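Let's start with one chain on its own, the form predicted alone, as structure tokens.
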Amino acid sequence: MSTARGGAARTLRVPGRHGYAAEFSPYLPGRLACAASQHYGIAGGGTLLIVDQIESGLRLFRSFDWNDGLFDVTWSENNEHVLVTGSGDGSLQLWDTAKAAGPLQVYKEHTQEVYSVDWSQTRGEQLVVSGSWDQTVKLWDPTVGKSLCTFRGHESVIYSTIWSPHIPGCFASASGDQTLRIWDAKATGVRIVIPAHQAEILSCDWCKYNENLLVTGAVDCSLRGWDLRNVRQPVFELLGHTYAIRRVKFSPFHASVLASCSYDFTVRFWNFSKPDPLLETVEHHTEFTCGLDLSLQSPTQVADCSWDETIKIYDPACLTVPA
């Protein structure tokens, strides 16, 4: 594992492994948490890899090996410790970076490959939510050994699970069949569906500033805004990336930013609120970028990870300007 400062990111190098998730800590200022996969996640094991901020660069703090590739990561709401992964075998790990052991606990209920799971960000809950290729969500108590529920109705693999960061109980849902679908998990059943392209949905995110606002992008290079209140169209689209768009992430600092990374190396900064929106591209990967957030605690910081077995922390030029 070797650390330089490459232009303004900071980089680790992870030999063998491919980045699919990258999330940083919500406790810990300038710990990142990254999900990463052996021979780009078609065999072989996984790796969560927990890397540190230092003044030189990037240090890996502590790794964890599975047996099968992990494509996903979330933090815990209520331990600093702790972090829940999921994995090409189809089930869920709990673990804690406080030890050096392997998993606390694996929730083993999917029966294909886990692509996304996502801690809940409201007050009173914690819940973990998952989505899988078995076409599947479901809902777990990390402090129970099987889950809550199951939520069925999308027609194709799950790509990404995400729970409003506003409405206790609601999280939103994006699928190969093409459709963004709004969950409440009191009622264990769909809410909205939006045939939201005319693709399959690789990734989806909240507005962290407006309850009824949500991004998707999409194999066929768009990213869209879907306001729940009128969803027959939507409210921006934002066209630029050349391949899929493999995750997007709304801005925890100003309410009509976001960033999108995709197959096409590149990771995308938008304003939708301007007449041009595209802010900036980062060109600084050779291989498909998977993994990206933005910090909670520094409004310029953001983390992405790729198949080309590299991590980065970096401040975008858009970022530290005003947008």
Second form
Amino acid sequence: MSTARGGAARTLRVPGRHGYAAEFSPYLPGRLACAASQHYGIAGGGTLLIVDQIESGLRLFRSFDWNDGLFDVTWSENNEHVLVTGSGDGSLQLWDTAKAAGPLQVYKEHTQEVYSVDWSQTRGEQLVVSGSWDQTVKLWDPTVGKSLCTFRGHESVIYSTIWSPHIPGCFASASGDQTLRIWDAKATGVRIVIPAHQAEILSCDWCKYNENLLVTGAVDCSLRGWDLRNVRQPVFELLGHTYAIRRVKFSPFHASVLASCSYDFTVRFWNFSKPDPLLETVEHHTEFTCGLDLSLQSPTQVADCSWDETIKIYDPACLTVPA
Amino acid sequence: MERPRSPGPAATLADAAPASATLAQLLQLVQQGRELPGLEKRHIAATHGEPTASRLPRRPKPWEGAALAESPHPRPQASPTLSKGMAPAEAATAPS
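Having looked at the form predicted alone, could you now put up the form predicted together with its partner chain?
Now the complete complex, all chains and molecules, led by this one.
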């Protein structure tokens, strides 16, 4: 284990905006979207920030305001201009980065905060899944004005909904009811319920190189790996965070590498196949760190955003050497 | 913590730097039903415009490339189906 600063992080200050989610564009290297909220998301409006990496640092390309806080963002997989956000007022918004004004569309069906949105990752599907504090998951075709389907079953707020990168129509959800659930969009029902933690689960993600492997991050400060072929116990547990884990993501490039950010202000990098799995702890924020993404273009590049009103892009030391 | 019903340890509020003090003050104002400083009330509505046409082809994901090229990454198992994935295994082990 090493405690190191991400070398020469490029930083954008966004005064009065508290970052909730950061997502790299799947099309344009160095373009980043950040969903942010005024007043820590407690009250006030939200802002979608589109940020470009330039030689001298980070430059704000465009920003879009919304009436309520924005908690998550996802890029379209079939149009480089398009994104979807989830908001505190229960709506989803469709945005176009090539236009100064927006949103193009608003989809209001959830009755409470929309905390997660994700655009499908498998080819041949262009669907968005949303998770809400109203305890439902909804499936959307952004070209259609209303949801295609509503999934019920979670017994508390939903914090995270993520499509499988391998199995068409399959997504995972994580909830305050302490379960991770695997759904089949075509069957409109839950397929697997995993009591993954004895605490609220704030985040989950799929391994990009093993279709059966997921990770969960929870308020109990632990990350746990789950093999869908046998969910009686986790296949790994990663300990080190000192407060709730807000978001976890698998590496797009390495099968056993993942990153997590936390209410302990840190971002940590892990390789669960190693006896000493904690690769690096990055301590460059001074508040809750809620947004995190790993670049799809560069194997070493990471972005995060925090309630300290900054967005950062950096290359942590542990990713610049073979994991 | 973010909103009245939200996860995250309350202890961090007291521990943290000045920004958290602001958060604590903010929560106090909300609880007292008082007006928040600099609150922006907006009335934004959908433009109902059409998205700008895409000009770029979809890029393959890094893991899609791994299935084609020779690489150190483990390849995804063949014919992914959820039902197959649900079959219980004798021993669940982490991939290396």
